[in-house]
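Given next, in structure tokens, is a single chain: the form predicted alone.
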Amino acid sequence: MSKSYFEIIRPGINTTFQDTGRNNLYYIGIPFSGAMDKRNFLISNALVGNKFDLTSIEFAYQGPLLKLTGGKTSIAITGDVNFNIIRKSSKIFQGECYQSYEIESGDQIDILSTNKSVYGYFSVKDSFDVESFWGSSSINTRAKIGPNEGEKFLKNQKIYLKNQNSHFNKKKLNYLNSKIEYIRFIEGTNFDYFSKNAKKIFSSEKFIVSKLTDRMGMRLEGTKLENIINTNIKSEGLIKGVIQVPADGNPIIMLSDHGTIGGYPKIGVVISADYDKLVQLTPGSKIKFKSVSLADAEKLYGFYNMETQNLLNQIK
């Protein structure tokens, strides 16, 4: 019996696999890359039965437009996303994110948009037919690492699935993507090369997410931040929420596929609590930042973590 696969007949705009990344590879250059919005990856994957880690689409602001060829399968969709649901008849229905559907060969998924956000998943029954890559499947386009030869996917490309015809059970989650008021940071390494009135800048105004962010790193715009001693320092390792500040004072966040050395001072780094919620920020998006203490960032991570599992353990 052939495979059932999926045609994609539009791309979407910066559509790739994407899992929980690649572990302990940086010093050979390589991040943890992975899910942007790890929660929502989580969650696709439990809607349709599948153990939390396999692999799924990431997708930004539109997604694809897909046609299943084959048996049936079951599928889900994460995030704030408008999508349809083209049966093969031609009869279009909305579909909503946060529960699964069963679809056979010859109907399609339309993902139109993503509301007020970047990042939106979708999963299918058992995962992907794909390749793994220093343990993931996970694709940076940057280096050009993981399958699909390190690229976003490009149109009538055909991406096959591990199984077909697989038993459907109907699962939903009431769930609402929320937004907090504040990101949270510790300090970095470098906080004391910037001036006290940098300083208090950066804890009481706002940034805006400039147009130049992507996987890579989100730039920010507003007051310039003053740097007392060096605005250049000797290349270091960065990690993922790291928040560096160039000569021209404007703040960059390190994301998932961030380079893994840098040499402008870093003044903070998100806690892993508020990542999620980060990276769903879309350009002219307004940033306050909120300093707290190391062992505070871990209780909040232990948090994020329960209130995780706790939303996987509601799915049915």
Second form
Amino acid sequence: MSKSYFEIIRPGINTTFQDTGRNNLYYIGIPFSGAMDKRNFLISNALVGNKFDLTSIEFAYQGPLLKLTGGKTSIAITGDVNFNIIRKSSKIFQGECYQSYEIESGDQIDILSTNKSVYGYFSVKDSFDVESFWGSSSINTRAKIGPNEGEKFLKNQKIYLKNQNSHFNKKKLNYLNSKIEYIRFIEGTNFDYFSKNAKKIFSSEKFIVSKLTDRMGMRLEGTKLENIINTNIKSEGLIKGVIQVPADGNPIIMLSDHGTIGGYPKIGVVISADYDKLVQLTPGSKIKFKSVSLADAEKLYGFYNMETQNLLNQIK
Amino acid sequence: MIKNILNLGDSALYCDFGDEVNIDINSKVINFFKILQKKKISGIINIVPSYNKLIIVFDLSITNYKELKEKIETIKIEGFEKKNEKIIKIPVCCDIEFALDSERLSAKLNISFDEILNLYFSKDYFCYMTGFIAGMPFLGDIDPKIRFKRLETPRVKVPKGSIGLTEQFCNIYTFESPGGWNIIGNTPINVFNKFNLEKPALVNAGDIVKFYKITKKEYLNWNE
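To test you: the structure above is the form predicted alone. What is the structure of the form predicted together with the partner chain?
All chains and molecules follow, beginning with the one already shown.
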């Protein structure tokens, strides 16, 4: 029997395979990549009974329209996502996030949009038949690394499943993607390059997420941050969450597909516990930053991890 | 060696080797990077060498800043790693079609483009670091007479293979990318090959690059 597959009838805006990303390649210019919102990624796998880190499909804003051919399987979608399931019989019903559905050959899943958020995740039982590059199946479209020639999905493409006809087991999680009031940060290594006033503005005023925001970085607009030492530094390594401020005074936050080296002063670094929520902020959203100590950031990460674990354990 | 270790956010160590950019300091960074790579310390998920800094990224659910800093501080550097630097030859075509900034650079520096190229091809270059985009080498130092700042407005698309100059450095655009370096030529070879899983980047930190000039005809008929 031939393998089951999803045919991509509409690819969506930026639909890719993602997992937990690839390590230890920064030194040759290759970033982590991986699912932007890690918690939602893990939950989507858990809902179909997978090991949490198997490959999922990540989509942004408008997602794909997929049609299954082959045997039955179960699927789940996470995030704040509006989607329909169109049965072979043409019966349409609205799907709900955070629960699994059994679908059959001929059924379609129409992922219409993410609501007031950017990314959503689509997982299928036993995951997809996908190649791994340097230990990860994440697609980095900028460097064209990963499966699918490193490209986002295109219309009419087929995405093969690893298995089919698996026993369906309905799973559900009661979860609401909460919003946070602040994005918390730790002062960066060039914090003192900025004027006293700029430091105050950074921790008190609102910044707006610009349209120039993607998996590589998030550009912000707001009151210009005045640099009193030098608007360039000698190029050095970057990590995700670093907030750089170039000469124009507008912050840029490095996200999962970021360039690995940069030469702009680092005013701060977003704490690990807030990263999943940061990436879900849509263009036009307002951000307020709040400075925290390293010790607090570590504690907050502990809580974040514990909460994620609890959610995963609640899925039955 | 390391002058100071700071935290960069909650999951990275920022090791400062000094403020200057020179081969001596950079060699120390690369040496320490290679030692760390071999040690495979638990929790470290990335190490990024640059001119005079080394950033060590760790998994915060496995270790933390204080614990890892203590481990790093106890690492003894027993002399330099054997300098088995590789010499890599890279062909470059400087035909006007590829040398996007030849006229501008020549006018700004007030020397002919031929003279710029003579100075450029007369030296070997040291690879300080690789990155920004996959496989892009940062090489130096170019002759002081041909140093110039970045473009005021970076290009949205610099063609793959472009050779760029800025300040004391030159680089190679391993794939089409935005960029602001002054472009003087193009190489037909793949400096980054994602299918070579063991060694995708042709030029790595610590290597030596020798550029040599090829004609447009040679460029067009290039067969790797």
